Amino acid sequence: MEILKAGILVIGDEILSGRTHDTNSNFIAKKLNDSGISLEEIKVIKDQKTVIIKNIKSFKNKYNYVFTTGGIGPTHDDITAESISEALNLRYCFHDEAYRILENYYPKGEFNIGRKKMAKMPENAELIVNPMTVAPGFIIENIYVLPGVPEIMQKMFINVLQKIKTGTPKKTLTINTNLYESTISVDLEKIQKKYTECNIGSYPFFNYIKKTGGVNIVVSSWTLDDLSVISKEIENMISLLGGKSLIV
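Let's have the structure for this sequence by itself, in the form predicted together with a further copy of the same chain.
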(Lines of atoms letter the chains of each structure in order from A and count residues from 1; the text may use other names and numbers.)
(Lines give C-alpha, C1' and ligand atoms only; values in the text may rest on other atoms or scores of the structure.)
Protein backbone atom coordinates (compact mmCIF):
# COMPACT_ATOMS: atom_id res chain seq x y z
CA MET A 1 0.00 0.00 0.00
CA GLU A 2 1.49 3.27 -1.12
CA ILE A 3 0.98 6.04 1.44
CA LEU A 4 1.03 9.65 0.31
CA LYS A 5 3.49 11.66 2.35
CA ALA A 6 3.66 15.36 3.12
CA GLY A 7 5.92 17.87 4.82
CA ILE A 8 5.14 21.38 6.06
CA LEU A 9 7.59 24.28 5.93
CA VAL A 10 6.52 27.14 8.16
CA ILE A 11 8.50 30.15 6.96
CA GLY A 12 8.84 33.06 9.34
CA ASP A 13 11.14 34.72 11.86
CA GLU A 14 8.07 35.72 13.88
CA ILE A 15 7.40 32.08 14.78
CA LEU A 16 10.99 31.48 15.86
CA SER A 17 11.04 34.59 18.03
CA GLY A 18 7.85 33.38 19.72
CA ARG A 19 6.02 36.53 18.68
CA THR A 20 3.52 34.52 16.66
CA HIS A 21 2.17 31.16 17.73
CA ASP A 22 1.90 29.02 14.63
CA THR A 23 -1.55 27.49 14.32
CA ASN A 24 -1.33 26.76 10.60
CA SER A 25 0.63 23.55 10.91
CA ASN A 26 -1.89 22.06 13.34
CA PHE A 27 -4.76 22.99 11.01
CA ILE A 28 -3.01 21.41 8.03
CA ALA A 29 -1.95 18.37 10.10
CA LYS A 30 -5.53 17.56 11.07
CA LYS A 31 -6.85 17.96 7.54
CA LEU A 32 -4.09 15.81 6.08
CA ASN A 33 -4.73 13.16 8.69
CA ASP A 34 -8.44 13.13 7.79
CA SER A 35 -7.50 12.86 4.12
CA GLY A 36 -5.22 9.85 4.44
CA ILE A 37 -2.03 11.79 3.76
CA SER A 38 0.77 11.07 6.20
CA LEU A 39 2.41 14.20 7.57
CA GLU A 40 6.03 13.22 8.12
CA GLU A 41 7.62 16.44 9.31
CA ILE A 42 6.92 20.05 10.22
CA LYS A 43 9.79 22.51 10.10
CA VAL A 44 9.78 26.15 11.13
CA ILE A 45 12.52 28.08 9.37
CA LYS A 46 13.82 31.63 9.07
CA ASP A 47 13.03 34.21 6.41
CA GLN A 48 16.42 33.55 4.85
CA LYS A 49 16.91 32.71 1.21
CA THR A 50 19.64 30.11 1.64
CA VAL A 51 17.64 28.34 4.36
CA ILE A 52 14.42 28.32 2.34
CA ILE A 53 16.18 27.06 -0.79
CA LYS A 54 17.93 24.24 1.03
CA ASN A 55 14.73 23.06 2.68
CA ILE A 56 12.59 23.31 -0.44
CA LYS A 57 15.11 21.17 -2.33
CA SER A 58 15.17 18.56 0.39
CA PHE A 59 11.41 18.45 1.08
CA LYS A 60 10.35 18.30 -2.56
CA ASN A 61 12.33 15.13 -3.09
CA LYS A 62 11.25 13.46 0.14
CA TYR A 63 7.50 14.02 0.04
CA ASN A 64 4.58 13.79 -2.36
CA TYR A 65 3.34 17.14 -1.13
CA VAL A 66 5.17 20.10 0.35
CA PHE A 67 3.08 22.82 1.95
CA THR A 68 4.65 26.14 2.81
CA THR A 69 3.08 28.92 4.85
CA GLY A 70 4.22 32.52 5.10
CA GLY A 71 6.42 34.94 3.25
CA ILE A 72 4.29 35.73 0.18
CA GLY A 73 3.17 39.25 1.04
CA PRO A 74 4.26 42.56 -0.46
CA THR A 75 7.14 43.49 1.84
CA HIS A 76 10.90 43.02 1.54
CA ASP A 77 10.90 40.21 4.10
CA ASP A 78 8.50 38.17 1.94
CA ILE A 79 10.98 36.07 0.01
CA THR A 80 9.27 32.69 -0.27
CA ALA A 81 8.29 32.95 -3.96
CA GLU A 82 11.68 34.22 -5.03
CA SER A 83 13.52 31.59 -2.99
CA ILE A 84 11.39 28.75 -4.37
CA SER A 85 12.03 29.96 -7.93
CA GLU A 86 15.73 29.81 -7.22
CA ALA A 87 15.50 26.40 -5.56
CA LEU A 88 13.79 25.01 -8.66
CA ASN A 89 15.99 26.91 -11.15
CA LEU A 90 12.93 28.65 -12.52
CA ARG A 91 12.51 32.24 -13.58
CA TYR A 92 10.90 34.46 -10.92
CA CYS A 93 8.45 36.53 -12.95
CA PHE A 94 4.98 38.01 -13.15
CA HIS A 95 2.10 35.58 -13.43
CA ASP A 96 -0.28 37.14 -15.97
CA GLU A 97 -3.50 36.13 -14.26
CA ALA A 98 -2.25 37.07 -10.80
CA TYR A 99 -1.14 40.41 -12.18
CA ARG A 100 -4.60 41.05 -13.66
CA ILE A 101 -6.41 40.00 -10.48
CA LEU A 102 -4.30 42.35 -8.35
CA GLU A 103 -4.39 45.20 -10.86
CA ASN A 104 -8.20 45.04 -10.91
CA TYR A 105 -8.41 44.92 -7.14
CA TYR A 106 -6.47 48.09 -6.33
CA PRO A 107 -7.76 51.56 -7.19
CA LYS A 108 -6.29 53.05 -10.38
CA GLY A 109 -2.80 54.40 -9.82
CA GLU A 110 -2.32 52.45 -6.59
CA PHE A 111 -0.95 49.23 -8.04
CA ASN A 112 2.53 49.93 -6.69
CA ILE A 113 5.73 47.87 -6.76
CA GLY A 114 4.93 46.12 -3.46
CA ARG A 115 1.52 45.07 -4.71
CA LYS A 116 2.93 43.98 -8.05
CA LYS A 117 5.42 41.81 -6.17
CA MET A 118 2.54 39.60 -5.03
CA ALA A 119 2.01 38.64 -8.69
CA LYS A 120 5.59 37.37 -8.99
CA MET A 121 6.28 33.66 -8.68
CA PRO A 122 8.16 30.83 -10.37
CA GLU A 123 7.38 30.65 -14.10
CA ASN A 124 4.50 28.32 -14.99
CA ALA A 125 3.16 28.26 -11.44
CA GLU A 126 -0.53 27.51 -11.03
CA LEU A 127 -2.51 29.95 -8.90
CA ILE A 128 -4.23 29.15 -5.63
CA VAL A 129 -7.07 31.63 -5.53
CA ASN A 130 -7.38 33.79 -2.42
CA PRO A 131 -11.06 34.42 -1.73
CA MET A 132 -10.38 36.93 1.04
CA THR A 133 -7.61 39.37 0.26
CA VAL A 134 -6.99 38.61 -3.42
CA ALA A 135 -3.20 38.04 -3.34
CA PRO A 136 -2.92 34.42 -4.54
CA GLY A 137 -0.80 31.49 -3.46
CA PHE A 138 0.59 29.11 -6.03
CA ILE A 139 1.45 25.54 -6.90
CA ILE A 140 4.74 24.64 -8.54
CA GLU A 141 5.72 21.00 -9.02
CA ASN A 142 4.68 19.34 -5.75
CA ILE A 143 4.98 22.52 -3.68
CA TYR A 144 1.88 24.32 -2.42
CA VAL A 145 2.64 27.86 -1.37
CA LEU A 146 0.21 29.40 1.10
CA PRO A 147 0.09 32.65 3.07
CA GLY A 148 0.79 32.95 6.79
CA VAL A 149 -2.39 34.69 7.95
CA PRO A 150 -4.41 31.77 9.39
CA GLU A 151 -7.92 32.72 8.22
CA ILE A 152 -6.74 33.13 4.64
CA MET A 153 -4.42 30.14 4.71
CA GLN A 154 -7.22 27.89 5.94
CA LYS A 155 -9.63 28.80 3.15
CA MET A 156 -6.95 28.37 0.52
CA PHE A 157 -5.71 25.08 1.95
CA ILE A 158 -9.21 23.61 1.94
CA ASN A 159 -9.52 24.50 -1.75
CA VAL A 160 -6.18 22.87 -2.47
CA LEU A 161 -7.15 19.73 -0.61
CA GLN A 162 -10.20 19.28 -2.81
CA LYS A 163 -8.02 19.15 -5.90
CA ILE A 164 -5.15 16.89 -4.89
CA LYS A 165 -4.97 13.13 -4.70
CA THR A 166 -5.79 11.98 -1.18
CA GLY A 167 -5.73 8.55 0.45
CA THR A 168 -7.77 6.42 2.75
CA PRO A 169 -7.54 7.90 6.24
CA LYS A 170 -5.56 5.91 8.76
CA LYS A 171 -8.00 3.90 10.83
CA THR A 172 -7.90 5.32 14.35
CA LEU A 173 -9.49 4.50 17.68
CA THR A 174 -8.95 6.16 21.04
CA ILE A 175 -9.40 4.48 24.40
CA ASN A 176 -9.49 6.67 27.46
CA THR A 177 -8.57 5.28 30.85
CA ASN A 178 -8.19 6.59 34.38
CA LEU A 179 -5.06 4.49 34.93
CA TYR A 180 -1.65 6.11 34.77
CA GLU A 181 0.70 5.47 31.88
CA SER A 182 3.22 3.81 34.14
CA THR A 183 0.58 1.33 35.31
CA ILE A 184 -0.29 0.11 31.84
CA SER A 185 3.05 0.44 30.07
CA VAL A 186 4.26 -3.14 30.41
CA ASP A 187 1.04 -4.77 29.24
CA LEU A 188 0.44 -2.20 26.55
CA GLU A 189 3.83 -2.92 25.04
CA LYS A 190 2.95 -6.61 24.85
CA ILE A 191 -0.16 -5.75 22.86
CA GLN A 192 1.83 -3.46 20.56
CA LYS A 193 4.34 -6.26 19.94
CA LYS A 194 1.54 -8.67 19.10
CA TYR A 195 -0.12 -6.35 16.58
CA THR A 196 2.64 -5.01 14.38
CA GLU A 197 0.29 -3.68 11.74
CA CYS A 198 -0.92 -0.93 14.05
CA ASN A 199 0.69 1.83 16.06
CA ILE A 200 -0.31 2.18 19.68
CA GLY A 201 0.37 5.63 21.06
CA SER A 202 -0.04 6.54 24.70
CA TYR A 203 -0.79 10.13 25.71
CA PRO A 204 -1.05 11.00 29.39
CA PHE A 205 -3.15 13.83 30.72
CA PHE A 206 -3.25 15.42 34.15
CA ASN A 207 -5.72 17.51 36.03
CA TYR A 208 -3.57 19.40 38.49
CA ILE A 209 -6.49 20.86 40.39
CA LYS A 210 -8.39 17.64 40.89
CA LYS A 211 -5.09 15.75 41.21
CA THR A 212 -6.29 13.12 38.80
CA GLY A 213 -4.98 11.93 35.49
CA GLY A 214 -5.09 9.18 32.96
CA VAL A 215 -4.13 8.16 29.47
CA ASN A 216 -5.54 8.32 26.00
CA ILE A 217 -4.43 5.25 24.11
CA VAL A 218 -4.56 5.80 20.37
CA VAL A 219 -4.56 2.75 18.12
CA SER A 220 -4.03 3.52 14.45
CA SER A 221 -3.34 1.56 11.30
CA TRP A 222 -2.99 2.21 7.58
CA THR A 223 -3.74 -1.38 6.69
CA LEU A 224 -6.12 -2.97 9.17
CA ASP A 225 -9.83 -2.56 8.51
CA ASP A 226 -10.97 -3.45 11.97
CA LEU A 227 -9.31 -2.38 15.19
CA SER A 228 -11.94 -3.86 17.48
CA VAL A 229 -9.95 -6.97 18.37
CA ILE A 230 -7.06 -4.81 19.51
CA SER A 231 -9.27 -2.36 21.38
CA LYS A 232 -11.04 -5.23 23.18
CA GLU A 233 -7.68 -6.56 24.27
CA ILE A 234 -6.68 -3.14 25.58
CA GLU A 235 -9.99 -2.69 27.40
CA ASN A 236 -9.56 -6.12 28.91
CA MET A 237 -6.04 -5.27 30.07
CA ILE A 238 -7.31 -2.05 31.67
CA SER A 239 -10.05 -3.90 33.45
CA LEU A 240 -7.62 -6.55 34.77
CA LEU A 241 -5.42 -3.74 36.13
CA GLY A 242 -8.45 -2.34 37.98
CA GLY A 243 -9.10 0.62 35.72
CA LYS A 244 -11.98 1.99 33.73
CA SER A 245 -11.95 2.48 29.98
CA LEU A 246 -14.02 4.33 27.47
CA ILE A 247 -13.76 4.43 23.70
CA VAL A 248 -13.84 8.11 22.80
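Please show me the structure of the same protein in the form predicted on its own, now that we have looked at it in the form predicted together with a further copy of the same chain.
We keep it simple here and write out only the one chain, dropping partners and molecules.
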Protein backbone atom coordinates (compact mmCIF):
# COMPACT_ATOMS: atom_id res chain seq x y z
CA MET A 1 0.00 0.00 0.00
CA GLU A 2 1.36 3.39 -1.00
CA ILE A 3 1.68 5.80 1.90
CA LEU A 4 1.25 9.39 0.76
CA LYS A 5 3.76 11.69 2.42
CA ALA A 6 3.72 15.43 3.06
CA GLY A 7 5.93 18.21 4.36
CA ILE A 8 5.02 21.66 5.68
CA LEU A 9 7.07 24.83 5.26
CA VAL A 10 6.00 27.59 7.64
CA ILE A 11 7.38 30.79 6.17
CA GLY A 12 7.74 33.93 8.28
CA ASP A 13 10.20 35.90 10.38
CA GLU A 14 7.35 36.60 12.81
CA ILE A 15 7.17 32.89 13.68
CA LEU A 16 10.92 32.58 14.22
CA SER A 17 11.00 35.68 16.43
CA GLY A 18 8.20 34.38 18.64
CA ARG A 19 5.92 37.34 17.89
CA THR A 20 3.40 35.03 16.27
CA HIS A 21 2.44 31.56 17.46
CA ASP A 22 2.21 28.99 14.67
CA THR A 23 -1.12 27.15 14.83
CA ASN A 24 -1.29 26.40 11.11
CA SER A 25 1.03 23.40 11.10
CA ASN A 26 -0.89 21.82 13.99
CA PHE A 27 -4.19 22.22 12.12
CA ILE A 28 -2.74 20.82 8.89
CA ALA A 29 -1.08 17.91 10.70
CA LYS A 30 -4.35 16.76 12.26
CA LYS A 31 -6.25 17.04 8.99
CA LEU A 32 -3.57 15.15 7.07
CA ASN A 33 -3.52 12.34 9.61
CA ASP A 34 -7.32 12.04 9.41
CA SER A 35 -7.01 11.93 5.61
CA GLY A 36 -4.46 9.13 5.51
CA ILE A 37 -1.51 11.33 4.57
CA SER A 38 1.67 10.93 6.59
CA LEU A 39 3.20 14.23 7.68
CA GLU A 40 6.96 13.61 7.64
CA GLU A 41 8.42 17.04 8.36
CA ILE A 42 7.54 20.56 9.53
CA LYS A 43 10.08 23.31 9.03
CA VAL A 44 9.90 26.99 9.97
CA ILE A 45 11.96 29.24 7.71
CA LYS A 46 12.64 32.95 7.34
CA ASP A 47 11.34 35.36 4.71
CA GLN A 48 14.49 35.12 2.63
CA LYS A 49 14.47 34.15 -1.02
CA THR A 50 17.52 31.88 -0.98
CA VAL A 51 16.17 29.99 2.05
CA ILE A 52 12.72 29.54 0.54
CA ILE A 53 14.14 28.37 -2.79
CA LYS A 54 16.47 25.86 -1.14
CA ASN A 55 13.71 24.32 0.96
CA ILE A 56 11.10 24.25 -1.81
CA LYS A 57 13.51 22.32 -4.03
CA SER A 58 14.28 19.89 -1.21
CA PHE A 59 10.70 19.29 -0.07
CA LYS A 60 9.17 18.93 -3.54
CA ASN A 61 11.50 16.04 -4.32
CA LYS A 62 10.96 14.26 -1.00
CA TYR A 63 7.19 14.39 -0.56
CA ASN A 64 3.98 13.80 -2.49
CA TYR A 65 2.60 17.05 -1.13
CA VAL A 66 4.28 20.24 0.05
CA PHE A 67 2.18 22.77 1.95
CA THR A 68 3.46 26.27 2.62
CA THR A 69 1.91 28.90 4.86
CA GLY A 70 2.71 32.60 4.90
CA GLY A 71 4.30 35.18 2.68
CA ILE A 72 1.65 35.71 0.00
CA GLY A 73 0.29 39.07 1.16
CA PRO A 74 0.72 42.59 -0.27
CA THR A 75 3.86 43.81 1.50
CA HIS A 76 7.54 43.88 0.52
CA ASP A 77 8.43 40.90 2.72
CA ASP A 78 5.78 38.67 1.15
CA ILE A 79 8.08 36.86 -1.24
CA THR A 80 6.82 33.27 -1.18
CA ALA A 81 5.21 33.30 -4.64
CA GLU A 82 8.20 34.97 -6.26
CA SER A 83 10.63 32.59 -4.56
CA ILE A 84 8.68 29.50 -5.60
CA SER A 85 8.58 30.77 -9.18
CA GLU A 86 12.35 31.05 -9.15
CA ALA A 87 12.79 27.64 -7.49
CA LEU A 88 10.79 26.01 -10.30
CA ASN A 89 12.29 28.16 -13.08
CA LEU A 90 8.86 29.56 -13.91
CA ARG A 91 7.85 33.08 -14.87
CA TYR A 92 6.51 35.15 -11.96
CA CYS A 93 3.54 36.99 -13.39
CA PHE A 94 -0.04 38.11 -12.96
CA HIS A 95 -2.59 35.30 -12.93
CA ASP A 96 -5.50 36.59 -15.04
CA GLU A 97 -8.24 34.99 -12.97
CA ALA A 98 -6.69 36.03 -9.66
CA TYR A 99 -6.34 39.57 -10.98
CA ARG A 100 -10.02 39.70 -11.96
CA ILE A 101 -11.13 38.31 -8.59
CA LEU A 102 -9.19 40.93 -6.68
CA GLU A 103 -10.08 43.79 -9.01
CA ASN A 104 -13.79 43.00 -8.65
CA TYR A 105 -13.53 42.66 -4.87
CA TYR A 106 -12.02 46.05 -4.05
CA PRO A 107 -13.94 49.32 -4.52
CA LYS A 108 -12.96 51.38 -7.51
CA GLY A 109 -9.66 53.17 -6.92
CA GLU A 110 -8.63 50.87 -4.03
CA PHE A 111 -7.03 48.10 -6.07
CA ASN A 112 -3.56 49.43 -5.38
CA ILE A 113 -0.07 48.08 -6.14
CA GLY A 114 0.10 46.03 -2.95
CA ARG A 115 -3.22 44.34 -3.64
CA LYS A 116 -2.27 43.70 -7.26
CA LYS A 117 0.82 41.90 -5.99
CA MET A 118 -1.44 39.20 -4.49
CA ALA A 119 -2.42 38.24 -8.05
CA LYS A 120 1.18 37.43 -9.00
CA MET A 121 2.36 33.82 -8.86
CA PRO A 122 4.18 31.20 -10.95
CA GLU A 123 2.97 30.93 -14.53
CA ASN A 124 0.17 28.37 -15.05
CA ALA A 125 -0.56 28.02 -11.33
CA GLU A 126 -3.98 26.71 -10.28
CA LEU A 127 -5.85 28.87 -7.79
CA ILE A 128 -6.93 27.87 -4.29
CA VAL A 129 -10.17 29.69 -3.57
CA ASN A 130 -10.26 32.03 -0.58
CA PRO A 131 -13.86 32.27 0.70
CA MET A 132 -13.07 35.01 3.22
CA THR A 133 -10.89 37.76 1.75
CA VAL A 134 -10.79 36.42 -1.86
CA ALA A 135 -7.00 36.74 -2.23
CA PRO A 136 -6.24 33.24 -3.53
CA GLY A 137 -3.53 30.76 -2.76
CA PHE A 138 -2.21 28.58 -5.54
CA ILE A 139 -1.06 25.12 -6.57
CA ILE A 140 1.97 24.52 -8.73
CA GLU A 141 3.20 20.98 -9.33
CA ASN A 142 2.95 19.28 -5.90
CA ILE A 143 3.23 22.53 -3.93
CA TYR A 144 0.17 24.03 -2.22
CA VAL A 145 0.67 27.66 -1.22
CA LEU A 146 -1.53 29.04 1.55
CA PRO A 147 -1.74 32.27 3.57
CA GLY A 148 -0.47 32.63 7.10
CA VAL A 149 -3.64 33.99 8.74
CA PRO A 150 -5.05 30.91 10.53
CA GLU A 151 -8.76 31.58 10.04
CA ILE A 152 -8.28 32.04 6.30
CA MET A 153 -5.74 29.25 5.88
CA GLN A 154 -7.98 26.70 7.58
CA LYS A 155 -10.93 27.28 5.26
CA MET A 156 -8.68 27.16 2.21
CA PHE A 157 -6.97 23.99 3.38
CA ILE A 158 -10.32 22.22 3.80
CA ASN A 159 -10.98 23.01 0.13
CA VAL A 160 -7.57 21.62 -0.84
CA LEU A 161 -8.25 18.33 0.95
CA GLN A 162 -11.37 17.81 -1.14
CA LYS A 163 -9.28 17.87 -4.33
CA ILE A 164 -6.21 15.80 -3.56
CA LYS A 165 -5.64 12.08 -3.37
CA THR A 166 -5.91 10.82 0.20
CA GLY A 167 -5.29 7.48 1.87
CA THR A 168 -6.52 5.28 4.67
CA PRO A 169 -6.32 7.05 8.04
CA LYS A 170 -3.62 5.85 10.41
CA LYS A 171 -4.80 3.31 13.01
CA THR A 172 -4.08 4.62 16.51
CA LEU A 173 -4.81 3.60 20.08
CA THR A 174 -3.59 4.84 23.44
CA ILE A 175 -2.91 2.76 26.55
CA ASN A 176 -2.68 4.59 29.85
CA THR A 177 -0.59 3.12 32.66
CA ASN A 178 0.39 4.22 36.14
CA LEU A 179 3.93 2.86 35.63
CA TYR A 180 6.82 5.17 34.81
CA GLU A 181 8.84 5.13 31.59
CA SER A 182 11.91 3.79 33.35
CA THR A 183 9.92 0.73 34.47
CA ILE A 184 8.50 -0.19 31.07
CA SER A 185 11.29 0.97 28.74
CA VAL A 186 13.13 -2.35 28.28
CA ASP A 187 10.05 -4.50 27.69
CA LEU A 188 8.37 -1.87 25.54
CA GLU A 189 11.43 -1.77 23.28
CA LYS A 190 11.21 -5.54 22.82
CA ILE A 191 7.59 -5.24 21.72
CA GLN A 192 8.47 -2.47 19.30
CA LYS A 193 11.20 -4.59 17.72
CA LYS A 194 8.76 -7.48 17.39
CA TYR A 195 6.08 -5.43 15.60
CA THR A 196 7.94 -3.45 12.97
CA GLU A 197 4.79 -2.37 11.08
CA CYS A 198 3.71 -0.13 13.93
CA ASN A 199 5.17 2.76 15.90
CA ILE A 200 5.03 2.67 19.69
CA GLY A 201 5.58 5.95 21.50
CA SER A 202 5.63 6.61 25.24
CA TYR A 203 4.55 9.97 26.63
CA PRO A 204 4.91 10.57 30.38
CA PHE A 205 2.51 12.69 32.40
CA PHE A 206 2.66 14.02 35.95
CA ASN A 207 0.16 15.36 38.45
CA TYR A 208 2.29 17.52 40.72
CA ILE A 209 -0.55 18.17 43.16
CA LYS A 210 -1.37 14.49 43.73
CA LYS A 211 2.28 13.53 43.22
CA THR A 212 1.30 10.81 40.78
CA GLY A 213 2.21 10.08 37.20
CA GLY A 214 2.42 7.51 34.49
CA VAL A 215 2.70 7.02 30.75
CA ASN A 216 0.43 7.18 27.76
CA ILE A 217 1.61 4.53 25.29
CA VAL A 218 0.50 5.35 21.76
CA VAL A 219 0.44 2.55 19.18
CA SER A 220 -0.06 3.56 15.54
CA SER A 221 0.26 2.04 12.09
CA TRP A 222 -0.42 3.01 8.49
CA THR A 223 -0.49 -0.61 7.29
CA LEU A 224 -2.02 -2.79 10.02
CA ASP A 225 -5.81 -3.10 10.14
CA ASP A 226 -5.92 -4.36 13.72
CA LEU A 227 -3.81 -3.26 16.68
CA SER A 228 -5.52 -5.45 19.27
CA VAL A 229 -2.78 -8.14 19.39
CA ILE A 230 -0.12 -5.49 20.08
CA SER A 231 -2.36 -3.76 22.58
CA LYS A 232 -2.97 -6.99 24.48
CA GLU A 233 0.76 -7.73 24.63
CA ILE A 234 1.47 -4.26 26.07
CA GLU A 235 -1.32 -4.66 28.62
CA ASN A 236 0.06 -8.05 29.68
CA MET A 237 3.54 -6.54 30.00
CA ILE A 238 2.19 -3.79 32.26
CA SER A 239 0.34 -6.32 34.41
CA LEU A 240 3.45 -8.47 34.85
CA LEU A 241 5.36 -5.38 35.95
CA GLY A 242 2.73 -4.72 38.65
CA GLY A 243 0.98 -1.87 36.92
CA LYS A 244 -2.50 -0.98 35.78
CA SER A 245 -3.58 -0.19 32.22
CA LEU A 246 -6.54 1.33 30.46
CA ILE A 247 -7.21 1.93 26.77
CA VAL A 248 -8.27 5.57 26.44
